[in-house]
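Taking the form predicted on its own, here's one chain by itself in structure tokens.
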Amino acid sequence: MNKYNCPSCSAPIAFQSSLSVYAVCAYCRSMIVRHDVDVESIGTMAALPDDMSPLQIGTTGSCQGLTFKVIGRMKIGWADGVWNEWFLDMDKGAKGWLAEAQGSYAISGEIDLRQEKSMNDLITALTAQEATGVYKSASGDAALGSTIVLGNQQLKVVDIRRTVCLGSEGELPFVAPAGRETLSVDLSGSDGEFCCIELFDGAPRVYLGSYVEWDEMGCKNLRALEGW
């Protein structure tokens, strides 16, 4: 664990993934950069308003054999909603996110594409196509219910939608302030696999896991809802 002092109040801030570099100060709620030997305040975050879920910073849970630890949100908005994506500290040094959307769940973790060749495909295509906003498969056709294949699995796009960050709170392993923009593509399995593939900036990062019951996880430290 990482230890430094807000830039701008003198709290402690503490890094408990060595992934993280970026934080949200708990107690002025400055936005916070690590760089290698120190920390920066990039401006401030508004508070997050409350919502219905009940995870919260430090709820910790486990799924598929690993444990882990609630340690950063960013809130996500559309045209039609909001959904958050939690970050999680994994066993192992992995880093994970839990995202949770109407009452569904879905944990995943970055993956490395340099082998990929059918995600690179569509990841090209969606790329050059962003400036019109429709969005074609790399065969040409809509890519909106086109398959590729990861490694063995067959996916299926089920989503495309533009997305913009509404505010972030504990630590995450890349700037998230509010108004940032992302393109993002929901991609399905037939036995529970999930994938989303975010654009930012001109660069991809995908995530891949598979849906989750609530009970699976066995999440404890929740917080207090009523009627729960």
Contents of the next structure:
Amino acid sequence: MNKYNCPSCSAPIAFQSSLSVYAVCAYCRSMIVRHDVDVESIGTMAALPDDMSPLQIGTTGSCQGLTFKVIGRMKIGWADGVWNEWFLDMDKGAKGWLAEAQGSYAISGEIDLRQEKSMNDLITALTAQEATGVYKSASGDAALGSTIVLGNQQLKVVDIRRTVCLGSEGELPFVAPAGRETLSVDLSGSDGEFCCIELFDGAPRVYLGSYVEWDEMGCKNLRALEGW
Amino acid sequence: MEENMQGNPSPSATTAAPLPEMPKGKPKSFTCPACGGTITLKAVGITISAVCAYCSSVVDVTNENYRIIETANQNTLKTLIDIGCRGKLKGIEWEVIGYMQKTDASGIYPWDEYLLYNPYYGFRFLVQESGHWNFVKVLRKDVAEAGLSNEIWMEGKKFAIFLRGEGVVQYVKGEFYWRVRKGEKTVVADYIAPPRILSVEKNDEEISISLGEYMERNEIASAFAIKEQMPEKIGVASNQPARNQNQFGNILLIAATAFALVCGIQYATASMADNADVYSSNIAVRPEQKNQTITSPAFNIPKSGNVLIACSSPVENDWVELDMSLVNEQTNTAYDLTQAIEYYHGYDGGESWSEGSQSAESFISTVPAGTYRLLTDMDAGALNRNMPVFLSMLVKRDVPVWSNFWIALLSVLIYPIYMLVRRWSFEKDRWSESDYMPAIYRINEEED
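Now that the form predicted on its own has been shown, please provide the structure of the form predicted in complex with its partner chain.
Time for the whole complex; same chain goes first.
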């Protein structure tokens, strides 16, 4: 764990994951970027929009035998709503993401799948079409509803949307100021597999995991919710 | 140097200060842009459209931008369960935050959809149609061929197509995590594997697949403490489980076991029976013996048990009547019985016919061991015509008994058969509302 002091308010800031390069000061909401030896403030983060999420920075839980701790969050908005992407510090130094949207949960990790032909074709097609906003699969059909194959698992494209970061808190593996725009593509499989492709500034990141039920995670240190 | 002081890992930072506490999550209120009334959101951060309880305007609340989507001049519809009611279903507490009244495309058949919310478990739907209730969860997985094929296999169960139709939103109140709109149409395909129902709903933007489970109306009434009369159940719902559905297989298994047992017992007792002849005779009775009692020699019945007396006579269009008595030599106890042997046949209008038989049997269920004689008084058509009558008599003891077997078999099978018929008729009622009734239930249907 690397510890620093906030350049703005001097409050202690600890980067719990060696993968984190960005944090929001919990006291003064300064956005802090970690360089090799020092940290730099790049501005102030406005308060995040309210929600009723039971999760918070510090919530712990487990997924498929790995315990995790929530250490950061991005609030993502798109034309028809808002969701949370919680950054997880997992066992054995792994990092993961817990997507919380419309009361459902999906846990995934970043995976390099660009070697997989069918994934690579989809990413290439999406990247080329990003400027037009009309998305087609490699075969020329609408990308939405098309399928790709990873190993022996078929995944179907269920959502393609432009998203914008509405704010962030805690620590994250990239700089996530409000206004950071991405193209986000969700895929799902017949056994509850979850996959998300994110294009930010032309660079793809692929996350693979699965949908999980609330009870499966056994979350602790939850946020207080009035009336519940 | 200054930057170094702030930026480098510093000893002072090792004393971990507690993080500022996250504010409690709570409902959020805002003012209706149409009427100024207060609208309170429960699923804060997820709800994107809300309906004002005072003026029924639909307000877009995405990104805290409170814009009127639709002004409605409509009174609030009273519903069986109010917005804000809470109830426990399947061990989890749910709050009703939204309500939609939908109909089919014709607008004739309405149903209710309540949107349930729990901040930990997300959303469910509670659907009421014709007095039948379903508890529904949206699936987050890809279901191949959903909506296209006539059957879907999921978790080892076959879901059979039941209905293809349209749903139209007629009325909304409360809040929703999607853009709700009156008049919104969805194309629906329902597949059933009672008590579950898989619904595929498709609108212009997306396909949503949900899994519902049939709920008894008293579960709903007690969960939400509903005081009003629950809507009467009409007909059989598409995914209503048959009564004893789960025990059905067991009952058939028990019946099959009992059937095998009854057959086994019968086989064992029949093969153990002595089935022994104790007396037999073939006699010719002359006309002058008509009023005499024919007395058999004494014969021994060594063990207490049943006795069968079988007589036959080669009568042709004639009759023989026997008044018989099996008499115990020691106690004089008599077992009286009568037998009639009649056999008629002929050839009429090109067809031969016959009735009656040339033999008759009598059965006495228990006779004590002892020495017996058989006394027979005979009257016969032939004797009256001055002709002799030939008669064969056979007395057997400990014969295999079949009547108990048939009674046992009937009592073993009657309930399963009744159940099968009732189940069949229940399934027929279920499928009567569907365009996809399986052939087995189409028996007795009128052909068009």
